[in-house]
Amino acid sequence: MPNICVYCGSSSGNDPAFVAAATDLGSTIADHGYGLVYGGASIGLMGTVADSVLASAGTVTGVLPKSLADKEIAHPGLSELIITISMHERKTRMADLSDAFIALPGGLGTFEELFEIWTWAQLGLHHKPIAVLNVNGYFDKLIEFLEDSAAKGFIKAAHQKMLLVSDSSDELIGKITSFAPPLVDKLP
């Protein structure tokens, strides 16, 4: 079964959009025939994507830290919870174990982690789908930074294009599976 992974936010933002965007991404990750491979909290957007997945009878791995298992309460519930040594272990199985990556709202983990999967399609580690999916407009500002990086010459913009976006899990989810990396190199 090919795997989705998904970085999201330990929190649940202050938006019930956020919440309502996670349960839907869930849902629509198993009825697609997508596992979902996440951070393997039980609390916030990442507990509620993973629940949404599981009630949609999907299977659900979860990577977490050793030093944040109690931190981030692991999911009880998972088809399989993988315990790491360090954060870079967990980045590292994660996408290991996905065919693909979305971003949901989030902070500074998820940014981070978005940027890491980016990066080494970028440098071609990796060909797989990266999108966000654009819950009321969260990656609006980041989308618009991103397009004046690459109007100014610092990202090419077939890099910058790699990133889908939509604010429709279906469509979204379409999108991955109709995606052709692009054939450009990093360097100039």
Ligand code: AMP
Given for the second form:
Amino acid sequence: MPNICVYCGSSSGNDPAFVAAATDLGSTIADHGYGLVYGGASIGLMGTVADSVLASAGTVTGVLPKSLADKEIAHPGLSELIITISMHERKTRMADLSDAFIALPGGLGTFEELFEIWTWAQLGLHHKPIAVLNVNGYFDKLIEFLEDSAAKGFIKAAHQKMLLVSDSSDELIGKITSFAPPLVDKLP
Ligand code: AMP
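Return the form predicted together with ligand AMP of this protein as a structure block, the form predicted alone having already been given.
What follows is the entire complex, opening with the chain shown before.
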């Protein structure tokens, strides 16, 4: 079964729309026949998206570093929980297990994960789709900043534009299904 990796907040934010979107994304992932790969926690939007996939009879694989197993409270009901030695091993396992990546609203950890998988794509280390679910315009300023960075010559337009964006889970999964990776190298 193909897997979608979801990066998202270990908090829920302060707009109920974030929890609603995480719930909708979880059921949409399961309904489209994908499994979920995520950080393994039971807290914040991470717990919400996992609960929603499980409630829709989907498969969920959590990947949690040992050091965070207590703080982020490992989800007790997952199809599989993988405990890693380090954060780096966690992110590598999540990437290897997944066929596509979606970021929901989140904080620094979510940004770090999104940017890492995106930089791996621009280096050609993988050719998998990367997307953000733009709930209530959460990512608008980030997208605007990245467009400006591309306009100023630091990001190639093809790499900036490869990020799939939608405020609808259903539309985002459609974009993932029809994604064609850019054939542009970062380095000459
Ligand atoms: P946040 O978006 O900050 O709530 O974090 C969401 C997820 O990212 C959590 O599972 C964190 O453990 C993880 N995370 C936090 N910091 C980092 C980091 N430096 N590198 C990778 N993942 C992180």
